[in-house]
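Here you get one chain, nothing else, as structure tokens; it is the form predicted alone.
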Amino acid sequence: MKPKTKILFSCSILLLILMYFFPIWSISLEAPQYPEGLGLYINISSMTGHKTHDLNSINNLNHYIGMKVIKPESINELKIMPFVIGFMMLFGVIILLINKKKLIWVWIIIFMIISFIGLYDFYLWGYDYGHNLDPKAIIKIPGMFYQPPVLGTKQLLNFTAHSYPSKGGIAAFLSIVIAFIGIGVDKRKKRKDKI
């Protein structure tokens, strides 16, 4: 493994630390009756409102349309995620110590699989909350469901929902990109050496 590859891969590993300090994902809601908006941050081990009372306000709104109460402490994925990211960091350090470039590919593939599983799990979570509604809800609109978008913007009644990666999620994406660049730098160096 060339020095540049080691430096770049080390940066990939260090970037994952940001996931422990910044939200991974952000869901925001805009509506005329909420000019300041409402929102949720999905963190590595918790779920919090953009503002202090946002989670409570969203749960109150969800009650009217029959959605389940969002209880961050009951979401098992939030208990597992810190260990998953910790494993990826530890595995990255082991790769640096072993000094095998091919293992960076293994690291990237595993991390990409974890990311896709995470997004699919997020989709299933949103589907469950948005589709499995209480039949005794105060507001019932036949055929209407309230699943937030996994990525992008969606209209839900008079609310516009936005769902995008936050700082921690961007750090995870950049981590994979930089690892790819590290492998590419190594390949370019070999081609130049052959010439």
Given for the second form:
Amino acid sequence: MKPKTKILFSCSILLLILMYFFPIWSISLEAPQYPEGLGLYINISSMTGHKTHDLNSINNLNHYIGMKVIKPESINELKIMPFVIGFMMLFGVIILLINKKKLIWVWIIIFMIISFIGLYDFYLWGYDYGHNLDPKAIIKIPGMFYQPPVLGTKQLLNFTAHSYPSKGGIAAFLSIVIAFIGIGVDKRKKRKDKI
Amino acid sequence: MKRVLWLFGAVVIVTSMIILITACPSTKKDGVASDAASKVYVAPGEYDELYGFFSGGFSGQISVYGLPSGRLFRVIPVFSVDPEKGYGFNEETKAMLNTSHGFVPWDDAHHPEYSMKAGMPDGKWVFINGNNTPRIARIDLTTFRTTEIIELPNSAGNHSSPFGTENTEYVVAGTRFSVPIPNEDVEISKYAEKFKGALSFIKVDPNNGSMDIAFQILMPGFNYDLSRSGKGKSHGWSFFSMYNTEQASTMLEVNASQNDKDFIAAINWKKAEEYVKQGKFKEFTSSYVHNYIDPNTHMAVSEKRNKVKVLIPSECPGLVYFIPTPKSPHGCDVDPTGEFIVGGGKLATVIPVFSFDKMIKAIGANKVDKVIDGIPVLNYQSVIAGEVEKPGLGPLHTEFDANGFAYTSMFVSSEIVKWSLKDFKVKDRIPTYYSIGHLMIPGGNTVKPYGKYVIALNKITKDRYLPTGPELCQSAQLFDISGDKMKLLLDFPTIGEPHYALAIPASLIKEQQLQFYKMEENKNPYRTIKEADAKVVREGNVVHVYMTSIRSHFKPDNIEGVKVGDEVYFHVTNLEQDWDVPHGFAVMGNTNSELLIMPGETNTIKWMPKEVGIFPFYCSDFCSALHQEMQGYVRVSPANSKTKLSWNN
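Can I have the other form now, the form predicted together with its partner chain, not the form predicted alone?
Whole complex next, starting from this chain.
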């Protein structure tokens, strides 16, 4: 492993620390009567409102369409996630210590698989909340479901829902990007050496 | 291979970044018309083209604005006391707020309605409902004062009201809550069995406006929401929307939202008149109060009444029909031709438009799906003229312009939607800030709408104005509807919560204003028509002060011999005979209000002195250069004192 690769990969690992301090994903809701916006952050071990009482407000709004109450404390994924990211950091440190560049590939692939599983889980969670509605709901619109998008924008009745990675998620994304670059830098160096 | 992988990775990264950047939400714009200011600008000294009467909702009052400027002229006290004007405090108006429950100093005023001739406003009166303690009030448009309030028996909440007929033969009322009739001590869970809803038709005397309950119709125990009376060909019919046809008594939010269709009731009130004439009514005993200002003495009179004629639909065929209407309808609005009845189902995904002609045909052909308590439910398909598809969310209330377009307020999606009565297709939509309830087009409920504007009455203002703590203003927004596209011109905060509003051409009202009360017509028994007659009279421990006020003094202005424990009545007559010269009258420490006395008028305020001393009184309405000198003193002596009653004049 070249020193530059080591430095960049160390950055990758350090970036993951940000995931403990900043939200990973953000769902924001826009509606005419909420000019100030309304939204949820998915953090590494919790789910919180953009503003203090947003989760409350969202749950309150959701009762009109018969959606289940969102209780962050009952979401098991949020209990595991700090350890998963912790494992990735630990694994990264081990790679640095044993100085095996190929293992960075393994690290990247594992991280990407974990990310994919995370997003798929997020999709399933959204599907469940969006589709399993109280049959006695106040507002029932035939064929209408309220699944938030995983990535992008979707109209849910009078709300426009946006779902995008937030600082923590971007950090994870950059972490992978930088790990890639680290490998790339190594490779280009080699080619130059050959010439 | 690795190089390919690396390149692939790089491409994925770059594309995802582009997606992230471009997909971020864009900010919305207000859409204020560029020429907005000039369209609503009324130059200083110029007049507005319309009087706007805005209900105050929980303020219990009506506020009067100029349109299109949105300038506030006056707040008319109706159902709520107003110490500023002495309304509900002075002896002349106290009785106006009497009900069968006693003195009720507040109500929830929702829907103003004007008196009409041939389906057009005649500028005589404005009526408005009290939603809490069921009442209807009448405001005289020569004085802008509440001159009559009638309570509604067998009712609990009066929401679908007053919504008069084409020539104000009647104003109507529908109970918001069903209750046992007569009211009694029953288990609430017996709702479906015991609770009934009363619709009331209140006859209005075409000459003096006096109201009298002509008859009531005893309906099933649903919640009656809004109403409109027919016009043109549908004159003779009134329509009432209703929700909770599920007959839930708890958690209506959910339990009254289950049926796919609730109803609009079509009432043939001409038929009702026939049944009443034939004596096919039952006389119910139920106490209610009728208050009015005696036109001669200017004093409120309260009359207790206890009988009302009630028609039972099952005994009166042809009186009531139900039109199935999707999802808890609010509005049931009749277009200018009288042909279309537009339902506004709060939770519905379409706006149903019913045809009056088809309804008459369906009745003739007996297209009845079922019968509820003797009321035929007409077949939806046989009555529907069309459905407006994808109108928006939460349609509430519809008004009409003169060009065949309808405008429906959408509470949930917070917008006004314009659609055509020809093809029932949406033509335009514009956001409101925020959460519009009713809307109003000047003349939008008449046979010939005359407004270039639609006015949104909004429930929420959030970031629209400078904030004022937890409680923010409600608002009205004025849109130009003279073109194909609606344009926002103006918004202004309102007094209380404006549920509905009316606009009457200024020309109909402006010239008929009473400028002052003529002294020679003042028949108040406590009047003092000249200073020389001013006096103080003791009757036991009641002291009557007959006082005059004119710029810039009271007569008398020194009164002695009043004692602790006395009941003092100041009968103050304003001797001025000129426009815009009211005088105020206020006594230190009076636990009552002030008086604000118009020229030529006598007002009386009660004062109960509790301590010995000198008590000043003064004029509280800046009347003249020496207004500050317009004052006086009352000497209060101990209860057992021998101080002689004396005064100066």
